[in-house]
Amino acid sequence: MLLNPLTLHLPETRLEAARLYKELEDSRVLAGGTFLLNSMKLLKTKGTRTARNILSLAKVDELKGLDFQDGTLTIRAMTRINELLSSPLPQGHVRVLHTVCRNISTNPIRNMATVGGNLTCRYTWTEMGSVMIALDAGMHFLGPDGKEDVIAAEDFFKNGARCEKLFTHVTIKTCPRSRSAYRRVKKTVHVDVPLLAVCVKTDLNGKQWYNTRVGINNGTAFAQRDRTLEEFLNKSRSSPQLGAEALEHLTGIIYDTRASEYKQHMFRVSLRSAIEEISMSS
């Protein structure tokens, strides 16, 4: 057998998924898959003790799909990444999930992997993080109670991805004065993760930026901002220089640490570019 005995839980309503979520002991959560089987064999393979439950979704048809009213996008936790890809709902500023997604894995993958699997597996290289924290998206975690919580996707990161209740979905809103952009080196040419990923989103008046957010993910500690970036950016306008600029306000310690001089490199390569795509569309 692949994996260890477990008793597979499969509720078909948010609320009788939080329900067990906050009553089954020793259990995980399943999503896509892509994550949890292959950790569960692995640790068999070594010995380890597993989940002795598993909290699978796949019939919650409420955690499902995506829309778009009064100017915020909802993505539902079970929404698969090639759904997101591929649906047009995500527009303006927002559109750069399509790009998220595009970079995440491969096709098969992506048709299996879902958006709260991504946001919330705690692996800290995963690609979603830096981007719902530059959006300042909203992440809807729902109690046995049915009430829900909603938690800034930085303060989620910020407490290391930990989930008390049921995560559901994430809200983003959108304005027509935003711009975004997103950068991801994979790690090597043979296993497609990301070494670094940056994601850069401003509302611009004009030239000037403002309101700017800088998701970052180094790959060694879960998703942050850099807000000495963030702060310099709001003082600035657009210009051709910009970017090259922008390189000598950094947060140094995000990107340093433990990270080789071609990863320093690559960190700066990908915030100059993603800096001046902004600034030339304005």
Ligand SMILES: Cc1cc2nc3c(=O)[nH]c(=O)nc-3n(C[C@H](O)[C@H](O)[C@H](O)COP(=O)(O)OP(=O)(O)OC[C@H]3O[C@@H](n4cnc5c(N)ncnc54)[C@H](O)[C@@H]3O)c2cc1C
Second form
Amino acid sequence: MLLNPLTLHLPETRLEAARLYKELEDSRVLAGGTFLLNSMKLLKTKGTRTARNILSLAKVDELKGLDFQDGTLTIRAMTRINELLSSPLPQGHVRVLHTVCRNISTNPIRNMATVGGNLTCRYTWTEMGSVMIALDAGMHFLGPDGKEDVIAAEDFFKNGARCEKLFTHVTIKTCPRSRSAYRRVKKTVHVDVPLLAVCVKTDLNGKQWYNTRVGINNGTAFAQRDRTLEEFLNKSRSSPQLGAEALEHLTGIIYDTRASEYKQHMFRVSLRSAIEEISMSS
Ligand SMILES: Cc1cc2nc3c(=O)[nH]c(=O)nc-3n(C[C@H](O)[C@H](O)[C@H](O)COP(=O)(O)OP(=O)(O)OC[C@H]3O[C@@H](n4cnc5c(N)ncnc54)[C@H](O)[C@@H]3O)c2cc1C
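Having seen the form predicted alone, could you now give me the structure of the form predicted together with the ligand?
Following is the full complex, with the preceding chain placed first.
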């Protein structure tokens, strides 16, 4: 199906893209296109008008790829999910990103979809959010004046995942004492999008847990932290019982209290299993 008439903008630098992001009216960003192009076709079918200006990031090489320097992993917005999946750079506790990417849809989608698109598309169910919150990632945005803002992933999602400026990259600091584990449950056997996802990250001093962060994605609200659970885990030591004990310390409302019994049950199974994985590694 042909799209409605539009003007395609193809900047070649980050700054050019950031300026167009601010200046263009009636516009949408095109990253991997897996959501945008679908939604534009759907809107056209319904007779609804679609954006006149499309800002493609395809030619902005500065927004592509990832690197690891001085203990910090940088993932640029236009990095494809499969590129992240096949990269050897995520090591130690950030290797959890491989698990996340492996679970996202199919190869054709992973070859197109970008990390930036996953984080900024404003669908509450996409998976990178809870992970970036647990890993305490910083999200970087570039303004038309070349000024960069860094927003903690937690705050970004707390503020409704709004992008006032162009999203350029995400940074995650690594630490040899950190461990992490990720669990996700798919919606149905037929629809492999997540019903829920949890990511647990902690630092370990021997068996003692500290600096724990728990990212929760219940699919109906943007990803958030469970601070009650974190507080309990920060007072805990690894043990075979820790996963089960932790379930007595959840912030109920985060787990979508109106959800089905199955979903509530799977949240508990996922959290217990993630905590046990970390417990058993120490
Ligand atoms: C069939 C299917 C199955 C899927 N399954 C899963 C799954 O299991 N788990 C999961 O997590 N996701 C899943 N996804 C979502 C997939 O990861 C998204 O399609 C993807 O995250 C969107 O990325 P994109 O690069 O294609 O974005 P696009 O469609 O190109 O862009 C979407 C929007 O994101 C915003 N945007 C993108 N880049 C930037 C930027 N740099 N700065 C500011 N705004 C930006 C813009 O608003 C843009 O319009 C699935 C998608 C499909 C189509």
